[in-house]
Amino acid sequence: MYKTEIQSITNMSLSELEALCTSMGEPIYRAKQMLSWIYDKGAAAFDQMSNLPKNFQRRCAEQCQVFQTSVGTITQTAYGTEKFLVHLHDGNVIESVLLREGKRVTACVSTQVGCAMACRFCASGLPGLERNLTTGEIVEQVLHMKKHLLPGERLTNVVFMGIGEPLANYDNVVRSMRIINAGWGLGIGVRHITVSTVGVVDGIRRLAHEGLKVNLAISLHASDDVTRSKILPINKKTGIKNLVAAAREYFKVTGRDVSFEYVLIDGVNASKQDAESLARLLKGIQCNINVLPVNPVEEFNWRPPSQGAIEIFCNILEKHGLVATIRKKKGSHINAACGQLRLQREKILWKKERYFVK
């Protein structure tokens, strides 16, 4: 059972590693020389690092590493989205997305190896949650997806949407967003990081007190309490009224808009009602509804509704005022679309355990 963070570089702060390099009678403006070559120059190695003194690289090695986690494969579509297969360290993995629209170029990381939320349309939490990911271990996901950039591509965004509910790993995701956006680390910033929530109402109110103004979008999919229930199990405990007060909070605090997630699912909340709905819902917010069709999940029997209906769906919220966009299909046919993040050695394996056990 995985029990501690390893002393790797990608989980520690600025003042974290001057303290290190301190500690092993260094000056501490070794620490930027170490930064500046992962994150700028993509070092995965001390003895990469050439302006360092080569007994300083050698003491380093032994008492930390620079990664903590590889690349196994990538898988491609043909217009250039790409599912990238981590490797931890105790033998888990866990996948991450880039996602290229013109100059657009979106790093979508995972918290966690697993999830707990069980959200009725998503293949990642049917395994159930292993464990949260520790802060480098996000961080080093936008790492490597750096490195694999084509020449002339720079990393624009960075989103956490991948498996795992963020909020639910609040410290690491925190600490990962702080170095994301540091100078020092990888330099993007907080209007180019999106925090994708089910709906953790303490730690949306809790974010928005960190100071970072991060972009927040919510999976909301419902108007009621009963459909979202059914759908997202985590309404349960805390309820469409809490959410969306938490939602106004984060606008209030940091004058961000909130985005809310809104998958269509054909004869479950897709009606002309269900919109009306939630245009009385979101009355008032500053928010914009990001629309998607949900992706098919084969466990799941749920469907998109036809075009025509998703049509009529947006039409109706904007004619109440609101922006609605519908969403690109991206990474669908590498099962990199929304809810279809899940490894296929551990789908394998949930099927068996769930045939054998009585």
Contents of the next structure:
Amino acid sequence: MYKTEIQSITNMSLSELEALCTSMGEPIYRAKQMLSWIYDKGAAAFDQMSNLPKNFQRRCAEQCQVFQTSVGTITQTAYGTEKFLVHLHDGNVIESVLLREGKRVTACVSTQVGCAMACRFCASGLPGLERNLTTGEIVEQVLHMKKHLLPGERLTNVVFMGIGEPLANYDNVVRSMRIINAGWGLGIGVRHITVSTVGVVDGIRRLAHEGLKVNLAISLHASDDVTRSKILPINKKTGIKNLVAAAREYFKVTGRDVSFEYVLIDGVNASKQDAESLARLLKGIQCNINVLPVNPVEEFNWRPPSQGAIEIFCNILEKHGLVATIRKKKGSHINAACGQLRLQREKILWKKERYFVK
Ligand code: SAH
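With the form predicted on its own already on screen, would you show the form predicted together with S-adenosyl-L-homocysteine (SAH)?
Everything in the complex follows now, all chains and molecules, and the chain you saw is the first one.
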């Protein structure tokens, strides 16, 4: 069992690790040596770091740990999608998904244990929010997936689209993005990092000014406030107008295109009129629209529209000059869609009258 998260190296930036080395009487270059072991060579323990003095290795092991999480079950599909259950030091479990599409290998990470947003079609929010993930708990998900790659494969992208609302765990998400991006860290370019948000407007505006320029995906799912508030309760607070204004600001400050996610739910937001209304809302915004049929979750009664209706919806968007992509449901048959596997496991725990580990 891992100790608390506090002493874990994966929580630390380069300068924090340098400060730790200095406080232990070692030269600062030890920090880079350690980071190279962890992020390039996949070391999981200090005694594997053979260019560090033995007694420093021992003192590090007394004071810190490399990892604070461990990998449990890995479930695979025929399409190269793999879902990892990741065990946290307090007994909680989260999930991460590795997706393969040609040369593109994407790590999809969780940012919270559970989620407070309670979106009406999403399994992650059903149990509510337990806690935020630490910086290291986010970074380690990427590391675990990187270690699991096949020979010759390279991790190309990281998306913050797993369990939780990334911008509700702002500081740890931004810290983890810096580590994932850093040359001394995982070295993934900002253009290959995407953060997906339900629409935390303050967070979007703050992120615009971090100097990070990562891709932003906004889970829009409706183009009028009545429908959006019905499926995404947070919309009652923010409203679509503010959200779209924040998206425009993100684009203006960072120069990065924003993408909008639109989950199609039959009878709710998938009609021709909905497509026309969405086209009016996004007119003049340089963006991509990722359309995906809702993945049915047992607890909710939503169904996806027919394939024909999905195509009609996208054709209308395209007719108005918008770029729409129909996303495939890569993981749904292994319940790899959005919190489902974790939910499945937690339900077994529910039966034992135990939910989150306190
Ligand atoms: N909280 C963030 C990121 C996590 S969810 C967000 O809302 O963007 C990642 C994406 O999966 C979101 O677009 C979310 O709306 C979508 N999603 C959640 N449950 C789904 C389901 N049952 N079917 C299809 N997409 C779903």
